[in-house]
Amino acid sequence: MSDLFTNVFLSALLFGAVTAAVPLLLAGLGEQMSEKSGVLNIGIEGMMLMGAYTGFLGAYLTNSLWFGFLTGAVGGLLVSCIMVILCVRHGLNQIVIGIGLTLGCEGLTALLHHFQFSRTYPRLPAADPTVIPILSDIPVIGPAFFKQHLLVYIAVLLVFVATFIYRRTQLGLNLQAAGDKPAALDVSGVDVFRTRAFAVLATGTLAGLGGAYMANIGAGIFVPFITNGAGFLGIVLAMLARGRPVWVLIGAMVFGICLSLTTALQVAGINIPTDLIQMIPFLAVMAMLIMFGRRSTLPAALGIPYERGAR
C-alpha cells in the first residue's frame, strides 16, 4: 500500500480516467440531447459499438485515425437512422427497439469481425498526442490532462457547445419543448418529429465517435463486445445530469477514475481480483442513483411517441 498515492500511481489513475471517460462523455451528451428532445435511445450501446467496430476498421485500412472517427461516427449515425425511422417517425416503443437495436449491433459486429480479422486481433500503432505547452508539464495533472490525443480537448469543447445551445438557442429552446410540451412545439410551427430526429441523429453520431476512440486511442484494438456497458453508463449520465452538460463531465470523470483502477493498481504493484475492480463502476452508479437520483428530473414526454392532432 505505500505505493499508493505516488505520482507515477496518481498520474496512470488520472491519465486511465481521461481516456474512459471520453467515450462516457460523448455518450452521454448525445443522449442528453436525445432524451431532452423526448426519446429515451436504449439502443446507444449498439451505436457505440457500431462506432468502434467502424471506427477501427476506418482506421486499419487508411492508417489513419481521424478517418477512422468519422466512420465511427458514420457507424453510429446508420443505426439511430433506424430509431429515427421506428421510434420517432412510426412511434414504437423506444425501450424495445433500443434494446433490439443494441443486441443486434452486438452480434453483428461481432459476426462482420469474425469474416473480416478470423481468430486474428490486429492492433492499431499508437496515438501522437497534442502536448500543452507549460501546462503540460505541471507534476501528476500535467500528464495526465494537458497530454491527450485532440479529440479529448473535442469532446471537453463539446460540453461548452452543448450548454450555450441549450441555454441560448432556438434549437435548445426546441429540444426543451420537444421532450416536455411537444404539442406546444407543433403548435408554434416547429415540427416535432424533425426536432427529434435531429436529436437522435447528433446522439448516434457522438456515440459512434465515442465508439471509434474507445477502439482507436483507448484500446489500439477491436474486440466483440468492447463497449462492455459503457453506452449504459452514458444513460445514466444523461439522467443524472438533470440537463447540464458540465454534469455529464464530472459524472464521467468519476466513473472514469473507477474504470482506470485497475490498471494503476497495476503500476502500483498492488494485485487486486480484476472482477473485483470491473464492479466498481457498476456500484458508484447504484450510489450515485441512491444520492441523486430523487432529485433527478426527467422530460414529461420522455419515452412518449407524438402523435400530431392526439389529445
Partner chain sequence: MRVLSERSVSPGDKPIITLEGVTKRFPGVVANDAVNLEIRPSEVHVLLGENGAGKSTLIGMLSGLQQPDEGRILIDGEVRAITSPRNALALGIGTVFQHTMLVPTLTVAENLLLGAPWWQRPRKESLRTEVEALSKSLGMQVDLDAVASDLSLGEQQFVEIMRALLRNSRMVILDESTSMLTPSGIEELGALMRRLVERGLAIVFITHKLREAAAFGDRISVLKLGRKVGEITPERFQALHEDDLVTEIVDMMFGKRSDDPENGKRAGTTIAEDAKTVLAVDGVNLPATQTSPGLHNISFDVREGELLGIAGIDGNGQKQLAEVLAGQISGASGKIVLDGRNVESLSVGGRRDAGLRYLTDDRLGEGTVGTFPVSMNFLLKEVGKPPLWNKGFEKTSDIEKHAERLIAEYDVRTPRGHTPVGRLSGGNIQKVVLARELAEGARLVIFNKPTYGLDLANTLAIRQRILDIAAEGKGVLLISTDLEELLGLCDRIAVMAEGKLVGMVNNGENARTEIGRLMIGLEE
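Take the two forms, find the largest set of C-alpha atoms that superpose within 1.5 Å, and that set is the rigid core. Numbering follows the first chain given and starts at 1. As the structure is a prediction and not an experimental result, all values here were calculated from the model. First, how it differs from the form predicted together with the partner chain.
- Superposition of the core reveals a Cα shift of 2 Å or more for Met286 between these two forms.
- After superposition on the rigid core, the Cα atom of Gln170 is displaced by less than 2 Å between these two forms.
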The other form holds:
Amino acid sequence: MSDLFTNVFLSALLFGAVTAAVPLLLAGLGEQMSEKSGVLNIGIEGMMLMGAYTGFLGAYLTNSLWFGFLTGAVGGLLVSCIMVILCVRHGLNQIVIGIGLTLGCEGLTALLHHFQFSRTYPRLPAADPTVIPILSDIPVIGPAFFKQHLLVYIAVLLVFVATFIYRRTQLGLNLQAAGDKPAALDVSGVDVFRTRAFAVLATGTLAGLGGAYMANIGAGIFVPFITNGAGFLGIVLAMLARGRPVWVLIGAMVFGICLSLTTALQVAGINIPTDLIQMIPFLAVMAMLIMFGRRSTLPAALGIPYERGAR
Amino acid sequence: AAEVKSIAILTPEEGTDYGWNQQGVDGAKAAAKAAGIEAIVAQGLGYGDVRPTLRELAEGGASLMIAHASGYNTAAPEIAEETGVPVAIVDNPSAMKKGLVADYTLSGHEGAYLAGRMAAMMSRTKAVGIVVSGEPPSWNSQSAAFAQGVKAENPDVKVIYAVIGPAAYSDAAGGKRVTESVIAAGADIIFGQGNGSSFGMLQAVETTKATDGGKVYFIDVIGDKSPIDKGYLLSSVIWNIEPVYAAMIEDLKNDTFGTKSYSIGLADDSLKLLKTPQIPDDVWAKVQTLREDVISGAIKVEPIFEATQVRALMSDVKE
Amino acid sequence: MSAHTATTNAATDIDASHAKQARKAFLKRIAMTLGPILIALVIAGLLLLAFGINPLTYYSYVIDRGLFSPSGVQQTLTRMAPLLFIAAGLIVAFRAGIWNLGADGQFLLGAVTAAAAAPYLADFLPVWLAVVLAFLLATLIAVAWSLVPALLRAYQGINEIITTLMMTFLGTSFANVMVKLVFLDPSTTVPQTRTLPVTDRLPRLFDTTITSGLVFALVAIIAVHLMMTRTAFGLKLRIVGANPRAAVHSGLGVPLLTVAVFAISAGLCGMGGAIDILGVQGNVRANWNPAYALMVVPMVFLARFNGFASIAFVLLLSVMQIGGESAARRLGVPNVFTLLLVSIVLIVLAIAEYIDHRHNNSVKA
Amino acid sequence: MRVLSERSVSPGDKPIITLEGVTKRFPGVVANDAVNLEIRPSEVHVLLGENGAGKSTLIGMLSGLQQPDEGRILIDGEVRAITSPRNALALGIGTVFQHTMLVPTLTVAENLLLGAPWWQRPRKESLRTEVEALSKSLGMQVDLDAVASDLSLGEQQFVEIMRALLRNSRMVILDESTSMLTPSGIEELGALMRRLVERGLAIVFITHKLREAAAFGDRISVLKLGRKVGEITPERFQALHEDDLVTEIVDMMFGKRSDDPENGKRAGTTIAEDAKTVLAVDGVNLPATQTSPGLHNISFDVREGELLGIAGIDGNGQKQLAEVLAGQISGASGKIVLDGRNVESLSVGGRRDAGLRYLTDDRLGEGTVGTFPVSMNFLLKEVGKPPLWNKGFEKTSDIEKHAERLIAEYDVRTPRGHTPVGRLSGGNIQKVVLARELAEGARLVIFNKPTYGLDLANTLAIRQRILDIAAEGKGVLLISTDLEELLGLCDRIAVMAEGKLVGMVNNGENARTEIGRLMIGLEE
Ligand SMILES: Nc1ncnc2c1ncn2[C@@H]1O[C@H](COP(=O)(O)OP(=O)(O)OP(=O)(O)O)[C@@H](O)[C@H]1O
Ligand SMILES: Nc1ncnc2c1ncn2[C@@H]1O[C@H](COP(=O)(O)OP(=O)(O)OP(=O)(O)O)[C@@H](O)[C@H]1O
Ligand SMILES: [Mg+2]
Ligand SMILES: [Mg+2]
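With the form predicted alone done, generate the form predicted together with the partner chain in the same format.
Zooming out: every chain and molecule, the one shown earlier first.
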C-alpha cells in the first residue's frame, strides 16, 4: 500500500495543492484589496466565473494561454466595472448587487457555453511549465513548486507586491484610509471614489485571472459553474487574512493541501467514508477562523457607501 | 389498450453531455420517433424539486413521463398517483405500480466488468485508476465491477480509487487535479465517471504522461465521447436506453406498464463496450469472448451499489 | 352650526386628501416596483432576441405558468413556503445588524433533521405528533448549528460573515454525511432518508396542491415583521443592530441578544427546511442543496427588511422560477436563462430603489 | 487676555475669499441663507452662532465638501467653484473640522502624508524635517509615530492644524478647535493663531465661547438660523471694551439678553448638615489599560440636593469613573451605595431603575441611535417598560405623544418627532439625551461634559436644569473640564488626576486657585 506513495505521487499531490490554491490566492488577494478600501465584494464569484469563460474563450480562439489570461482578466474587470458604477459611484447595496452579479454571470456563462461549446467541448493543450533550475531538482518539492506555469510564480509575487503596496506606498495608505475613515481621506484631497474604484477593478482583474487560471490550467476546459464556490472561499480567506496578503497565501495553501490530503487518504485506501474526508478542508479553515479570527477586525467603513458631506 | 400520444423525459442537466442526460434524451427521442409519437424534452431541471414540471407535463397531456434521475424517484410516483399519468423512474423498483409506475434501474456493471478486464490486459504500469465525482448507486456498481474485472484479469494490477469531492459534478478543475494525482500514483488507464468534471479527467489524461513515460488512456461511461476525442479515449461503457423506452411504450399500449423491470444488458447490445482504434485487435477479441461468457452466465458479475462496499473492495484489491 | 359644518367639511377634506395621498403613495410604490421589472424584462428580452427567441412569447409563458394558470400559481405559492421562512429568518438577523449568510446551511440541517425524524417518530407516535415533533427538532438543530458563529460573534467578536459563510460550506457537507451515513433509508440504493408518505405530510389547502406550509410561512414572516417593528424585544434587537455601543449604554445585554438573534434567525431558516420536507419533498437526498438563500438575501434587502414587501418579492422570485422553467422548456432555451432573468430583475430593482431613495430625499427638502 | 495692542501686521485690504448670497438647503432646513462674508489675510475672522446656526455648513462649502445651492464664491476676486476638498486644498484653504478627520488606524505621520500622489512612496523623512521646522517656529509638538487613535482629542486637533499648515495654506479654518482643549491649550492655540496671522495667513475661527472670540479675534461675524445677523469690523472691535463687545454679540445672537454664563454663580445654597447621602462610593478600583489610567481607590459621597463637581484634565479617568458608576464597564472593585443600597452587582438597567442616571459625553457614539427617530431615542433606556409598552407591544400613539411632550418641555428643535435624531444639531441631540436621563425616578444624575459643544442659550438652559435637579433634592455628579462651569454650579469640587481623586475643595473664595494647584499637581 505504501509503495503508492512514491516521490512522483507526493509531488503530484503537492502540485495539485498548488493548482487548487492559485485561483483562491488570486481571488483572495483581490477581495482583500476591495475590503481594505471598504467595499465588500460579494460578486467575486461571478467575476471569477466570467474570467474563467472569457479566459478560456481567448485562449481557445488564439491558441495562446497568455492571451487567455488577458481576456480572463478583462472579463473579470468588466464585471467589476458594473460593481464600481453601481456600488462605489452610486452607493447601491453591495450585497444585493454582488449576488445579482454572481447569478447573472452564472446564467450568462452557462448559456454562452451551451450555444458555443456544448457539442464540441474544446480543450486546451497542456500548459508549458517554467522550470526553475536547481530548485526544481529537489525531490518531491522541486517538481511540485518549481515546475509550475509562470502565472503561478506571478501570483506568489503578487503577494509581495500587495504587501509592498499596503506597507510602502501612498496608494496603500489611501486604500486603508478609504476603508477605515473615508471622510478623512476625502478631506486630505484624495478622491475616495477613485481609490475604491481602483480597488474593486483590481479585484475584478485578479478574480478574472484566477478564474482564467482555473479554466485554462486547472481544468483545461470551461464547463458551466466551474468555479463551484471558489469566490466565496476567497471572501473567507480575505477576511481571515485582514490586511496581510501573506495570510491569504497561507490560507489558500492550507486549503489546497487539505484537498490533496483528501485524495491521498483515499488513494491510501484508508477506509474512512469519502464524505467525511471531504469535510477536512472546510474544518481546517473553520479551525483557522477560530484560532486567528479574533484578530480579524474588519475595516470600520466596510460595506458602507461613502457620500461626501452626508450626516 | 391505452392510446399513447407523447412521452416526456425530464433530465437534471442539458442533454448535451455525451453522458447520462444525453443518452436519456436521445433514447427517448428515438423511441418516440420509432413509435410515431411526440417526445417532450424537459432538460436542465437541476436536482431540486421537479413536481411543478411533472404536474405541468401531466396537465399538458403527456402519456408517459420519464423521470430520468434517481433524485426524481420520490416525486414522480407521487405525481403519477395524483394525476393518473404513468411515470418511469430509476433506482427504485419497489415503487412499481401497475399502470402507473415503472422502474428502469439500469446498471452497467457487466460492461464495466469487461472494461476492467480490458484495462488490466492493457495496463503497462500494472495500475489503473477509478475517478468519480460522486458516489451514486449506478456509478458505484460500475466502479465495483470495473475493479472486479481488473482483479479477475490480473490480481497484480493495482486499482486506485478517488472521489473528487462532494457534489463536484461541475468541478472540472478538481477532476483534472485528482486524475493527475492518480496518474502520478502509477495509473495509466483511468476509468472516469462524472458529468462536467469528466471533461477535466479527459483533459488530465490528454496532457499527463504515465509514470512510465507513455500515454494514459481514458475509459468513459454511459455516453460516447468519440466525436470529441483526441486519441486518448480507450473505450466507454455505452448505455443505449432506447430499447427500454420502446418497451415502455409497448407496455403502455398493452396495459402491462408497471409490471416488469427493464434493464440493459450485453446480450442485445443495449450495454456494450465502445470499440475505438486505441484497442488492439487481440485485446478486443479476448474481450468479446469474455462478453460471451458473461452473457452465457459462465461469468457472474454481482452489482454492488453501496459506496462503503465499493471502497472496501478497492482496499481488498490492493492488499 | 355653520362653524360646525365648516369643521366637519375641513375634516372630510383632510380625510379625502389623506386618502388621496395614501392612494398616490400606494400607486407610486406599485409603479416603482412594476416599472423596473418592465425595464428588466426589456433588457432580458433583448438577450432572448439575440438568442433568436421571441421575448413576448417567452414572457407570456412565464406569466401564464407562474401566475395565471390555476395549477401553475399553485406551484408558485407552494414554492414560496420555504422561501418565506428563510426571508423571515433573514429579516430578524439583518435588522439586528447580524449578517447571517449561513441560511442555506441552517435550512439544510433543518431539512435533514425533519426528514430523518418524521418517519422514525411516526413508527410509534400518531403521525400528526410525529410531524410536529420533527418540526420542532429541526428548528432546534438549526439553532444549535448557529451556536458556533453566535458564540464567536457574541463573546469573541469574530465577524459573522466569515463564520456563517464557512458554516454553510461545512453544513452542506455535514448534511450530506448525515444522509449518507446515518439516516440512510435501507430500503433503497439511492442515498436518501426514509420517505414520509404523501398522506402523512402537511395537509394541502382545500382542493389544491398548495401546501399548508404556506400559511405557516405567512404567519411566520408577518409575526417576525410585527415583532421587529412593534415589540420591545424587536426594538432591542434593532438598537443592537443600529448602534451596539448605544445598546451597551442603554443597559441591553448585547452578547445575549446577539445569541438570541442567531437562534431565532437560524431557527426560522431551519423551519423553512422542515416545512419544505414535511410539506412537499418527503425526504432528503444526498447532495440535495437548493441554495434558496442566495436568492432570498437580495430580495430581503430590496424589501428593506419589511416583512410585507418581502412577501411580494418572494412571490416575484417564485413566479420567475416556476414560470421561467416552463417557458424555457417550451421554447427550447436552456433553463439557466432563469438565473439571468433573476439577476437582471435584481439589479434593475436595486437601481430603481436607489433612484427612489434619492428622489424621496430631495423632495423632502 | 486681549492681545490687540501687539498687532504688527495690519489686515490686508483684498479679501482672499468672498461669499456672495450663499444659500444651502438640507431636507427640512435652510442651513445657510444668503450669507455674505469676506475673509481677509492677516485677520482672525471669528464665526459665532448658536448650535445649528449653519457655521459648519458654511465651512463645508469653503472646504469643498458641499456645494452652495445659490450664490457664489469669489477667490482673489474671481468667481470660482470649490468643487472638492482636493480643489480647496489646491486653492490654499486648509480646514480643521469640528469632528476629527484623522484615520484612526494610521500613524500621525501617515495621516499627514495622505494626499500625495498615489503612486509615490510615502516621504517620511522629508515630512520629519518639515514638521520639525514647523514645530520650532510654532512651538507645537507632535509624535509622528503615534497611532492616531491613541492620541487625545486635543492632540488630534493639533495634528490637524499641523496638516493644514504643512499644505502651505493661505487660509486656515478652525471649527470649534478649542472645545477639546485645556485652558492652557486654548491659550497656546490663541497665541499660535496670532503668529499665523502675522505671517499673513487668514484664519476662520469658530467657537462658542465669547471670551475666546473677544481675545483672539479681529473681526466677528454672527450667524443665526442660517442668516448672517451682524458683523463687528476690526475698527469697532478695537474701539470697544471687552465687556461691551460681549454684550453686543450676545444681543446679536440671542436678542436682548445679556446674562453671561461665565459670570453666573450659584446662588449660595447650603446643604443641610443632616441631608441624606444619596451616593456613597468607597474604594473603587479599576485596572489601567493602554488608553486609560484606570481608577485608584476612589471614595466620595454625594448628599441630597448636592452638586459635586469633578474637575481634571480630560483623560484622567473621569469617563471610566462615570462608566463604572453606571455599570457600563466591568472589572471594577469597591463599593457603590445608592440610597443605602449596594448597587455594584446591579446591571446598567438595574442601576437606572434604582435612580442612577448617566448622561454620557458621547452623544452620537453611544448616547443615541442616529438613525432612529427622536421619539425612540427618548426611550432608549426604557424599552419595554409600561406604560408605553403593553406586555412588550409598543403603544405607538402614546409614544408619539410622550415625544411631543418632551420636545415641547425641553425645547428640542426638530421638524418632527420621527425625524432621525442624527439629523439634529449637537445641542438639540443633547436636549434629547437630557430629557431621557431626567425622566421619572432619578435620584442621582451623573453629567459628563453636559455643555460641550453647545451654544450659549443651550448651555444656560442645561445649567439651569442641573441646578433645578439639585434643588429638587436629587444628587448631582458633574464631570467637566470647564472650570468656570464647575465653579459656577457646584457645592464641592473633587479633582481627578491619573485616575486618582487628588483632592476635594469646597466651592468658595479660594476654590479656583486650589483646584488649579491640584490639577497641575502642586498639592497632594
Ligand atoms: N490608478 C489609480 N490607482 C489608484 N488610485 C488612483 C488611481 N488613479 C487615481 N487614483 C486616486 O485618485 C487620486 C487622484 O488621482 P490623480 O493623481 O490622477 O489626480 P490628478 O488630478 O492627476 O492630480 P495630480 O497629478 O496633481 O496629483 C489619487 O490620490 C489616488 O488615490
Ligand atoms: N448633511 C446634512 N444633512 C441634513 N441636514 C444637515 C446636514 N448638515 C447640516 N444640516 C443641518 O443644517 C443646520 C446647520 O448645521 P451646522 O452643522 O452647519 O450648524 P453649526 O452652526 O455648525 O452648529 P454646531 O454649533 O452645533 O456645530 C442644522 O439644522 C443641521 O441639522
Ligand atoms: Mg458645527
Ligand atoms: Mg496627476
